[in-house]
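Read the single chain below, which is given as structure tokens and is the form predicted on its own.
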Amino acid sequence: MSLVITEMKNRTGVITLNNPPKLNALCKELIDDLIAGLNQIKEQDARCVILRAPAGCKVFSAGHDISELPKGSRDPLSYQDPLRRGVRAIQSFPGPVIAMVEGSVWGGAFELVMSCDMIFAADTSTFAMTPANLGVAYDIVGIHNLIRDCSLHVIKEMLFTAKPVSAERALQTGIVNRTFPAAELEAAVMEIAELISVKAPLSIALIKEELRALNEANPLTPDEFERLQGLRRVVYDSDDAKEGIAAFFEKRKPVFAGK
């Protein structure tokens, strides 16, 4: 059974995360289904895509499936990690991908949402970035995806504290485009998607790719990249990383020693 529901509404594709028992955690199977859904919608000549969770949900997505993170001394967020593949699929889709957020968004799911072209949220939604709760060595590309579209100071606060940000503050700081009461969210987002769907698709595809290329035009020297990767290896080899994951599964507060 697919962990996403894919459907077409006129020229708009709708992908609904559909694994409520796991709080739509971004496991490999769900990401594979998400990518398959995007490919299916592309073949149906969709002009726009809406990424959502079921109406009325309390959790949009709990983020990474922690059970799939490697237990040994291996990069937890490599190039072929499910989240990395999902983000690239959204960014490379030729039409706009709109995140329609209801409920809370946690960890890697926040990056997945931020990789979308626009974000519209229910006014009760919250957003949290939580690698510091787990001792996870978040990757360079993922951090870059966060800071492209939001104030650096706000992203630092979210990463350093792991405290959820309200929809109101997300709107004030540019994380989301607009907020709506939950009962009005779907109709409002469908209206925006339908407006986009009657515009020139080749022009929009070009503009999306130009914006992506310009946003990523931040050169990083090979030496600096290797230095940062070395720092990441210190983190994912650390006792703190083991403690964070263990505490998560044992449902207790972690005790980090900085070692």
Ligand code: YXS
The other form holds:
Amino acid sequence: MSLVITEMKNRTGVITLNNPPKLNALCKELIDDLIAGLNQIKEQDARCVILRAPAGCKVFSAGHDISELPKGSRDPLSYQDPLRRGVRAIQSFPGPVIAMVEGSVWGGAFELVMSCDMIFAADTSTFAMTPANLGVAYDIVGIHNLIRDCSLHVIKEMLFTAKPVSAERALQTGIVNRTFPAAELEAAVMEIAELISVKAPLSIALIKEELRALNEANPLTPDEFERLQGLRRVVYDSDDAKEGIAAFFEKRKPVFAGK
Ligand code: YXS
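If the one shown is the form predicted on its own, what is the structure of the form predicted in complex with the named molecule?
What follows is the whole complex; the chain from before opens it.
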């Protein structure tokens, strides 16, 4: 059974993360189902996609499935890893992908939501970015996906404290487009999707791709890229990387020795 529900509502595709027992953690299977859902919707001439979790959920997504993170000495977020593939599938979908958020968003799920074209959230939702909780060597593309859409100071606060940010704060800092009372969220987002669905799809798809290309135009020299990759290897080879994951599953606070 798919870990997402894919449906069409008029010309809007709706993908609902649907793995409650694992709090919609972004395991490989769920990401593969998400990508399959996007491809299915693309074939049905969808003009817009809404990515959501079930109404009333406490947790939109608990982020990367920690049990699928390498236990150290291996890049946790390389190009073909599920989270990377899921983010690219959203960014390259030829139409707006709207994140409709209710509940708490964690770690890689925050990046996945940030990779969407717009974010509309229930006013009770929260957003957290958590590599510092686990000692994860987050990757350069992932960090780049975060810094383009809100102030560096706010993203640094989120990354360095790993503390959840409220919907209100996310609205104030430009992370989300708008917030609504949870009971009004779905109707409001469907209205926006319907509005988009009668606009010129070729023009919108072109503009989305132009914006993506312009946003990616961040000249890192190959040497600078390799240097950062070398720094990442020190982190994902570290004892801290192993300690973060072990502490999570042993349900204890991690003790990071900085090595
Ligand atoms: O003890 P059992 O076996 O029932 O399992 C528990 C949790 O271990 C499990 N679980 C997860 N398993 C794998 N990956 C996860 N991300 C994950 N999150 C939770 O689900 C069962 C129920 O969790 P529990 O008891 O904590 O539920 P709760 O309702 O008390 O709390 C819900 C959360 C989401 C607040 C809590 O589960 C939590 O804080 N989860 C971790 C959120 C997080 O830090 N995600 C980041 C994952 S790593 C990631 O996305 C990036 C690589 S990075 O770290 O770089 O950002």
